[in-house]
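Here's a solo chain for you in structure tokens, the form predicted on its own.
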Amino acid sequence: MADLAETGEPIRIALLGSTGSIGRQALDVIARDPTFRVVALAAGSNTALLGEQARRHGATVVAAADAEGLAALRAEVGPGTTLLAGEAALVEIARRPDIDMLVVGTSGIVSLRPVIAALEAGTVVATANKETLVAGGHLVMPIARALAARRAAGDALDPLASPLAWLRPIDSEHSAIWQCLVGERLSTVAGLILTASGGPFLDTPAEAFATIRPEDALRHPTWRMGAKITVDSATLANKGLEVIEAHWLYDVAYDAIEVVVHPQSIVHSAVRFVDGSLKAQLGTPDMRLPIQYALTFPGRRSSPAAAPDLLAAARLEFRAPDEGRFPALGIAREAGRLGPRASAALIAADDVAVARFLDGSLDFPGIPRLLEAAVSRTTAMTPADAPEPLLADVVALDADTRAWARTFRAAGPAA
């Protein structure tokens, strides 16, 4: 497969969860630019907002959730479409050869089948799927870095001769380091930074996290995101995630991967070197252009992110995280450090968690309760000389852990 940015000839694109937060904002950036083609979209129940987004991009093959809503479809979209349903619709989509990236908008471990099999296909993948690192880092990393092995082995300045060339993250802060290591070794790097937002209850009394409201965690004080991905700030378990995201893209041990908080979202990561250098990479708070730079790399482009103004900022602050107070992002780091099985638990049981903090049937602290209570069940299940487990077990403790944290009760004090 040749550089896509150099083969003159469109980048045509899978766009996987195109209705929500991501996908939307990547066909944004898609329709700004004449070399970008969409050849397939997918998403879940939103059968209208996606019969619209094919015929705007003319999408050839759209896939919905289930039959159901394959049949909505069918008034959306033209005769020469092809309408697929199912989790199987994204693994055959992922599979076509007439695709050149799979971007990766979803969430859930339903998103993990696709990833590997794209992979498989020697296809690059752009995600923004967390489940894809923390539940099965195990499993895909091995794939992109035999795919840059090979690319490496017939030259070694190849752009896709890295990992990351074929495994690309669609996250602020983990395209932050991906930039910040370009041109860089990585047995030069000595740490990496991770910095949060700090949520909207940054300076928020402990006690009083008890009576703090959906409508509360979702008022983001920098970003416009999906509510999943909103209240996971406010608790700071988003940043344990991408803590176990760094170990599997970057090859680092936890103990050289670094959060700190940064209020202002100015800096969105950074790199420290052996030799006491830290690279960092600014930008506006816009999720536009972490998804530009997966879909162009090895190029820029122009981009409707503005860059921040720096005399406007005025200021930048950092300060260290409170694990006291926000205990869930402790509980992730450590469940990284115990393995798949428990950081597959971990973000099965936080996708629950938040749902039922949403909906109204647990309170705010009770989302690290759960978090640490699954992998806690998890650890305990686990023989201490259990192989890694395949995908087929990734996907059953999903939905194990999915079935118990429905029913849990986080009960006791904040941990």
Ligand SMILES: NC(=O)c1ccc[n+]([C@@H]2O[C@H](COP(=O)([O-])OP(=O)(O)OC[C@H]3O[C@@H](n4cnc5c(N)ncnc54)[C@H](OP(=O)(O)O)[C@@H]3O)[C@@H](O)[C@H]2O)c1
Contents of the next structure:
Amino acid sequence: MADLAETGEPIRIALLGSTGSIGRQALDVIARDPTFRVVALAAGSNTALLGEQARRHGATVVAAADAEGLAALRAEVGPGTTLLAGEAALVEIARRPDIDMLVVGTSGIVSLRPVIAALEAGTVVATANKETLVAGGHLVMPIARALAARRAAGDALDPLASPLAWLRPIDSEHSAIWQCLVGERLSTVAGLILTASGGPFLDTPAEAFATIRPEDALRHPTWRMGAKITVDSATLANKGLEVIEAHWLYDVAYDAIEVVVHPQSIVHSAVRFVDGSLKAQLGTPDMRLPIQYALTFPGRRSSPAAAPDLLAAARLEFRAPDEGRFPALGIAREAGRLGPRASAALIAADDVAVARFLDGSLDFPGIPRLLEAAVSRTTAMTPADAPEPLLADVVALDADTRAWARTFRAAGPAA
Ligand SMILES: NC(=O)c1ccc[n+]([C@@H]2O[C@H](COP(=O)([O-])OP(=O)(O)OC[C@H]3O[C@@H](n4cnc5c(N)ncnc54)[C@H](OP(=O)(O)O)[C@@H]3O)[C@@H](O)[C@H]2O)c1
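Next up, the form predicted in complex with the named molecule, please; the one we just looked at was the form predicted on its own.
Complete assembly follows, chain above in first position.
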């Protein structure tokens, strides 16, 4: 059953990536509502925080990324806690019959296998993680659609008959589109509008891009997020990844997904309908609202996020993105069109490109150069008649692209 919030029973949650930006905000949302119960938590290297979260939220299952983390966790949690480690632990957690929802806030491809495992077990997934759809959209969406079809029984207006009830987006833009689509038929959608803040370099001339430092890129004008996604917002790669996610989530053609720069970050995204209506969702830049919506769908509950004050905002501005200065957007859109191999390579390369920008081994313009080279490389290696990649192929491609990207030399000033 997907209408978890309506049953009156506690909603038992497993949270992957609990120590990250999304994970910490998810725990904040969960702690405010007694109907949520944390069963399992998993994270990477921050075992001190993971242990503290497990104690505070009463998790009975806790997973670290590796054996070293597992050893560190032993000192942090009580004797009755089940301790696990590694990617297999995430899959084991995802399949547990005592969880109602898998909430995913991990970075990277590590959660793709657990997401598939949860959906195959008929468990609702709420995910912020981008790899799930960018690299694995062709793998996860058919399972979500099959789960929705079981419920559908011909009633297309039942919100729980939607794949989105099973694979719930947490990203604010995709949550906005989801909220606009409730009660609507997908066949009446003419297009989607994803809004982008434009990041800190919205008005920076292209000539200055080579001198952008990590600390400049990490200064996002409206959102407080993890470092990787903050840099992705500065290059607009994040918006490109979101275009690919939107394609998979809403089954909308790439040509019908528009990106509009909206520096105030109040209109989170919008849907155009065939009758000329444009429906948008507005909110303040606070991830706790889309996180909570994913947890309580189809219901709404009071939340710590303040509603936007339109009079105080006074002016809502919209501009076309400058794809000349921000080529990552077009590169990502093209990777999406090319298919799952190109988009899997794109997102793997982007993770390395951002890490290299932050450690100083790649300059800011080098990020889109690396992305373009990664997509071209994968396309060149893929026979025209290659079938869609299986999970193992996607994971192997991710590892291969990462290894290649670490040694990539951009043909630019910082090469
Ligand atoms: N932050 C936002 O506002 C936001 C908004 C929309 C979408 N997203 C997307 O949500 C995802 C998470 O973003 P974030 O900003 O929260 O990232 P983050 O702050 O870097 O957190 C990543 C989380 O993943 C965990 N992790 C990393 N490797 C792991 C592994 N092998 N096994 C288990 N856990 C692992 C980390 O654990 P440790 O810290 O313990 O190593 C941490 O808990 C990304 O895909 C991002 O693009 C984020």
